[in-house]
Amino acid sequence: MDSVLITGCSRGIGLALARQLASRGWRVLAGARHPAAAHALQAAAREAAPGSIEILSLDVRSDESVKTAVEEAAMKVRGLDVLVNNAGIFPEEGNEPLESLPLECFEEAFAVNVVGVARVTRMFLPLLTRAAHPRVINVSSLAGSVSGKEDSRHYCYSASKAALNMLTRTMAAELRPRGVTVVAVTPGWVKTEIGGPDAPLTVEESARSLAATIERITHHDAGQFLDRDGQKGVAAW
């Protein structure tokens, strides 16, 4: 059976995620920063298959909270095939100038979309590299597009996904080397807290494209911004 580690699974598509893989026969390791108020995944994890859905306490913030989330991994499973990078935030409003954008909404995107990435993959490296076919999927945004950016909105949500491209093409150099397969995948617009009620995507129909596209990646993928569906140059850097 293979295993995956999903970060931010109490809510959206982090959660959608974790049902559509367990249903799939994948043994899920579910994030989430406060699993005591997580009650849809709670209630995910009864209603999967015994054992499918584990659920982790996980925040990409603190290097003591993934610390233990990785000891408490390895105690469950030998290595790990698959990490999703999933947790996500939206600090702003969305449509403020800059002139009154609070410049801690910068710090917030960039804690949890940037330097939370990176906090949980070099910490499940270890993990990851015992696992015969390990792939890091960094959950993007096409709002993250440099070459597609025509408005002045999403300031800071925008930057940290530009980041997080970056940061997916830097690991992907580095750790495919090692075996490691890094990937950038956008999700598509989705009806999430950050999509919005007028996205034209449910997280179910997101969730099944995306668990599908993490089944079929290769190596030869890796350093890629992919779409929901596992094609390369639709999502444009």
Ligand SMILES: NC(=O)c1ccc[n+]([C@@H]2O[C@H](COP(=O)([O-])OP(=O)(O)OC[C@H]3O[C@@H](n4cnc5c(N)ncnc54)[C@H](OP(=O)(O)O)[C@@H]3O)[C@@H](O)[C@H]2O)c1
The other form holds:
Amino acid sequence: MDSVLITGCSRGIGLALARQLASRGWRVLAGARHPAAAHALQAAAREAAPGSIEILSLDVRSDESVKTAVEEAAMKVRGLDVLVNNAGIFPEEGNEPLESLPLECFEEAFAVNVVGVARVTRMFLPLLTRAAHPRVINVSSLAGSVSGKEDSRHYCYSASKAALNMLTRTMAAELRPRGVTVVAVTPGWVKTEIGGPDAPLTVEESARSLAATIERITHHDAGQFLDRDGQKGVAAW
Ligand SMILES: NC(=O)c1ccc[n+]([C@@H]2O[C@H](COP(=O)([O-])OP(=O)(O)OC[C@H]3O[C@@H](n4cnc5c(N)ncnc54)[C@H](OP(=O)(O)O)[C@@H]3O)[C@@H](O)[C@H]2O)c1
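Now show me the form predicted together with the named molecule; what you just gave was the form predicted alone.
After this comes the whole thing, all chains and molecules, with the earlier chain placed first.
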């Protein structure tokens, strides 16, 4: 049974992906910042096959929290097949002009969407490199597409996802010789707290596509920016 650790599983895409991969036979380690408050995730773990979803306390902003999560994961799996860096935040309202944008929003966005991914990935590397074909999936966004940027909205979120894309390329180049495949994937525009109610996709639809893509990723995909169906060249850098 392949194992996957997903960050940010209390709700949204992370929760749906945990459910989806568990139903496809994966052993899911589901990270949540506040497990006791993650009632929907607790329900998913109860409803899934016994042992297929296990909840780990994991705050991507905290070295201590990630270190403890690595220790707990190492007691459950010998090697980690897949890490999904899904946890993310959208800290601004979205339409603020540069002059009124609180600059702390940049720090918040980068702390979770970029530094959090670097922290979690490097701390889980020893466990990842014990798996046969380890893969790291960074959940990015079309908002991070530099060439596709035409509007003046979403400064902090967009800049953080563009940085995540560069982090993905850099990690992919460093880790490829060590057998670790790193990709960035867009989940589509999805009805969640980040995506809002007007998004066309449900979390289940996005998670189904993402799960199938995760199962198909090979070392040939290293460093690519894939759409949720695993296609290259649709999501532009
Ligand atoms: N929805 C879309 O249309 C869309 C489009 C493109 C990309 N994405 C990306 O998809 C990913 C999931 O977003 P979503 O749409 O499912 O949003 P969401 O419903 O707001 O979920 C975000 C998740 O991230 C977690 N999180 C936030 N800060 C964290 C931290 N410091 N440590 C650990 N977990 C943390 C949240 O946990 P708490 O409950 O503890 O806050 C929550 O579980 C994000 O990376 C987002 O940028 C979404």
